[in-house]
Amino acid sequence: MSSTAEALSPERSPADALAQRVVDAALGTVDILSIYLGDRLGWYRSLDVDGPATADELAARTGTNSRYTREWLEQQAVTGLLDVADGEHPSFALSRAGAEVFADEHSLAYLAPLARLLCGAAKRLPELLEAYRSGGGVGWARYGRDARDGQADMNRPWYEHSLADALGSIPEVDRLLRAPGSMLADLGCGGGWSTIALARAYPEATVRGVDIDRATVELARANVAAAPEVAVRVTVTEADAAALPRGGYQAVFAFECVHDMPRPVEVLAAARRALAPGGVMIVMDEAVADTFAAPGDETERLMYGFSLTVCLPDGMAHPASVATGTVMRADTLRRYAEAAGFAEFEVLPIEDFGFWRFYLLRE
């Protein structure tokens, strides 16, 4: 088959394009599951710390298989992720941009995590299978590392470079972060990435971290025990959000993981009661459309596809779900935080931060 472009010319029938469809999204596949090979094996890495390679090179670096190293290196080239110099054995290498997204995990454009989450999720291919026929779920514990590591790396260059300026671009909330002795809690806090760069913006404030998976409580604890400028003034604690202690936060936030709580107005009510007299509640989630419609753009397909496959079936494997799922609209959060006792719901005016929209909620 020919490209896209001529898939949708108009001399096309509806079924070549179609088809034509399948086969890019294929590519696409075989492309995240390289990346992941790439990332997983630290040939990405290799090659942007160390340099080019040939395969035997490469697999002498990285200890792997010189017959694998020159299936993936050819591989690589021939999609077009990697450069490569003709000879008898040729030499690969990763451009400048190719570093940023594939090696560089303090970039914004790193997305070799993103490979990692999607391979984690198809992984449970049999047993969402299962859940779809029987209705119950999987829990984000069963998605284990990929999952875990791919969700953390992928958003930690956003807190790292842009959580600072997006906050403190709402004076009122800058100003309750900024209080002597402010005390912060973050709710969902995955692998500490948004509790680190919290404490390094405000350092007057304490900041609690609270989770409820325990891989992922010592995920954060191991990354804020490599931060030693803010560890001491940052606690990640294993317990459910909807246990937070009464009275004394400036703020409580919870950084995209609402729509997987399988009970979100119970969490928000207790974040609710736990906010000081005048204090906040910032709820970071993903940007989807206000309303249903199809066809949707690429933000859209991507929420629907995290929904599909981690963010739905996590909500559905705990009793009394609400099941939002990934693609939880302004409406939806806004009846949750009602429901939870909140009298105030605001979309902030913070634009250009990933695939994200801010909420305030106040009592």
Ligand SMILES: C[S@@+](CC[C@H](N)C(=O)[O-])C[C@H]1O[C@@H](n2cnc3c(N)ncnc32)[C@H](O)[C@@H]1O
Second form
Amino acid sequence: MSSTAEALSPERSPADALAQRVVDAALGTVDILSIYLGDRLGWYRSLDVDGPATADELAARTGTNSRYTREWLEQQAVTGLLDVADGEHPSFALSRAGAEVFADEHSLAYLAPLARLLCGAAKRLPELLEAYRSGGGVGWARYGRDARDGQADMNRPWYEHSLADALGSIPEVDRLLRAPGSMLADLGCGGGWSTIALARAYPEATVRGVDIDRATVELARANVAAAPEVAVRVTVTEADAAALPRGGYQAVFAFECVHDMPRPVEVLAAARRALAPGGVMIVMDEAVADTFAAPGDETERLMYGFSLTVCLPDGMAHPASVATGTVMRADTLRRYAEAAGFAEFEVLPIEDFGFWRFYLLRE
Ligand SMILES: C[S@@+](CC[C@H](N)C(=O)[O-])C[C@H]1O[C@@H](n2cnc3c(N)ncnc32)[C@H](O)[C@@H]1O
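Switch from the form predicted alone to the form predicted together with the named molecule and give that structure.
Let's see the whole complex now, leading with the same chain.
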């Protein structure tokens, strides 16, 4: 406990204060688990699309059990996530804010996927214990659909709303991307939302998404197919980004994936070789502090959480891994970029873009 916290509550012992913090964390965990249930069982969606419901109505609408819907609805009201209108059969409703946070996949406030991602990680705890003992890992594919969808849907609104403006705010980059016939690559493209957003923002460009995980590639292809206005200019390939062929790309992107890669220098070197003369690589990764310092801010705390449960074990699931983890500091990426043969490295002046920071790498 910090001396400041003790000074603020002199009547509370440090042990009591710490115990309270654990209780608060337990309450947050309960919320996350309940959000996962409401998301995956379609309960939030039903309350959003079909309106308020009693427990019986919600069960009937979603093909679930009414004893469970009652417990969940009451829990959601008690914890303050749903509104309730009392009556013989209470009716429960999503507020406007709740509709955005739990059911609107286009909103920057949409955070149901965060519960999916965390619960997907929690399902792997027995394997994580084993990996922590042996020094092995847990590969991304093992985290399954919850993590895959959670990851893709968490980032989607940022790409849809903010990527075009962010790139447009850097004139040099915008000019390159706008060039007639420009070719762009999106490494570690995940669900393809960044790939689609690039194609939407730059109507002259062809965009190639690359991901090493088959199920992820299938997800990305399905998402691209559902965006017919860009589908003809977008391809998604299942491949190791380190095998990216020389390609004359004006820009190669890597959105929130370099820290996951077991051998990032190989991937960055392949990206460099694949660039056309004058081309650039743009990396978006976590906006963590420049150096380790404790206590850290919310971004740092969240990223260490992902690192413990997903990204570090994923990185360590492969041979000869540099084991970066989610907390990839700017200097770490700078080192990787230099080792990959990039001569220039800069942090782009793109602010307020979720948890992320943009880097530009140039020969
Ligand atoms: C944290 S996810 C980010 C996905 C996506 N860029 C996004 O912003 O949502 C990391 C992705 O990188 C992919 N990946 C990891 N190593 C890779 C490699 N060597 N080549 C291609 N993709 C890789 C994983 O399969 C996963 O889909």
